[in-house]
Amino acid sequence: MTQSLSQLPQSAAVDPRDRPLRVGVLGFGGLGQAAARVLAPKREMRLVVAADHLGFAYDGAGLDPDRCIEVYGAAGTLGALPEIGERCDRSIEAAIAAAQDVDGYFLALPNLPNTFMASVVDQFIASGWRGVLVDALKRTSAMEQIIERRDRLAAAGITYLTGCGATPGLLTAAAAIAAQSYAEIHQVKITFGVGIANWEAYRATIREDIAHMPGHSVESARAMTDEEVAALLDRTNGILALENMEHADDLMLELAGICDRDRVTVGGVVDTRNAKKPLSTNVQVTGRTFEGKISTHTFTLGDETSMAANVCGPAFGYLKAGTALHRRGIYGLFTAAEVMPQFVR
């Protein structure tokens, strides 16, 4: 007998429609701060905890994003917030312990070194916390480490959605939908354009991009000082041109049965001195229909949408979808190409 979603077993937890989801954001650089702003007008989610590498802030009634950003800019840590902040060395571990009532976290963390996100996942598993985790991982090799923890995540009662930003994420999911028109997929080509008026607002993201450039690696990019990054950008007039990147879109589409990973390519241009995108972000899916015709679907993002909007919006949409799974007792690992995000009101 086929069951509708409404007939699936429900846990005793309060239905998310009855109260806002309590959300945490780990990492409070440019992406983490944008995540706080995205959540501010939402009535279905409430930011209650946020952490940086020097401390965290927790308030069950909800954090004030503007106040958090102001204090972080002045003191360099959310731990400086009076009464609700705490400075500490192991801030992620301390935040998890202090905020056991959090429904889900967006891991807006720089994945430098390449093992960092997996180590954060290990902390959640060890903590005994149960809930939903969402990341915006980029590298295939980093995502493979998360996949290795699939069984442990399920046993811990954690529902984990990986690769839920823009690319991987929004564009990967669009490719999975576009692929349905075809009997065979020949190529998935993702091209992105990012405009940032001030690279220092997204230092970790820019370093991750530099790691994809010829002559650089994750280790060398991580070791670069701000002065060295600025000098590199001076030599390129602020432009980072990236080709054939190690991007987990390939792994995600392969796991979803869309195509082999060698048929997926990702590249783009990042302008670190202008907010306007240097080119339009798009995904092209080329394949053969059942009638034998070759065609290409193209999905293009509006140039007015920022990197932060295209990463944080999907991330919280997937967090809401993950919460629906978690409340039905469905734990373990999923990718953005396997689950449809739910719009957060």
The other form holds:
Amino acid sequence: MTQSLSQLPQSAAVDPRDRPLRVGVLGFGGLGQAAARVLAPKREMRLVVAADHLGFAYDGAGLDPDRCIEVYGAAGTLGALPEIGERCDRSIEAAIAAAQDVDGYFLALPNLPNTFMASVVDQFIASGWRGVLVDALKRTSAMEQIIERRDRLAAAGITYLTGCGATPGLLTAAAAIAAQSYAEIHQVKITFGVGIANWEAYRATIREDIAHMPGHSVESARAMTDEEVAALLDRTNGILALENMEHADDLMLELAGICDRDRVTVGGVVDTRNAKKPLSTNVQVTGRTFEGKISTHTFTLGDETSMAANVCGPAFGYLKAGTALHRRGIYGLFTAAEVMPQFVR
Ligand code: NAD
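Alright, leaving the form predicted on its own aside, put up the form predicted in complex with nicotinamide-adenine-dinucleotide.
Every chain and every other molecule in the complex is listed next, the one we just looked at coming first.
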């Protein structure tokens, strides 16, 4: 059954007296590992399953993030964890089958090729599992593929929230809120600064960013060896400067009825050799008020907050919000610009 959000009862909060939500994380690279650490102190969510491309680990009592990160670092897969790990080729399918009691997953997977996340969604639909999925997808064309699956997700009893990272995600949602002051939105300008000490901690993120550079594509970036990525970063002194990126913030704000997608721009600077941000991440929303004044709201993230904090926090906030929808029988697809995330305690 699908319902519109307006049919929701006033409070859609997940009841905190309930048992912790059983959560899975697919992809155990930079974001997946950060996600495990973010969840560790939470009472309302418990990480029970995590998968990488060579295997997965499942423990209904909860996975120990330090142990998982240690074994993944040493063996290259969670499948090497004694007793709870399993090495396998089709690790996502195997993890879904082994962990039927999971309430929701954060898909911290690379979207390489650009159709990969949509293929994972198809696996969930085919598996018969019902629950909540959140992604931190970036490209507009990738999100369009997820949106095409809206009816199939609804029929499968899955509540899917897309674009729930930082950008798209936190900044897109902030833009949706900032837009409320205006009668007409002229421009939404997202500028991000990312500082990471070592590109290898976030290989997919960096490859996907390279894919936005002139002369590159998703396919060419995917085909680059690690040595080729390192050589490119040597030539740029570790800096990736990106502008007019194909980012789904545009589609999400258009779907939310805020402005046409051509009024949304996304760009930024990634420093792959310095954990300090090269610039402050911000979103500027310019519009005209009902009195005819033109103004700009700016929402700036604290420089001390990492990319991982600004992606994983919102992802789980949306997972909690998605659970509230799912429990009310509201399935299908939503974007981070149309649902308010809920704070996970
Ligand atoms: P990563 O390269 O560090 O890790 C990827 C993980 O996925 C690895 O554990 C790998 O083993 C696993 N994996 C790869 N193929 C798999 C498969 N077929 N089955 C199971 N596991 C598989 O990636 P990352 O840098 O953490 O980035 C993850 C995603 O998050 C990227 O798509 C990136 O674009 C996105 N991201 C989004 C935002 C945002 O704000 N929206 C910000 C940063 C990153």
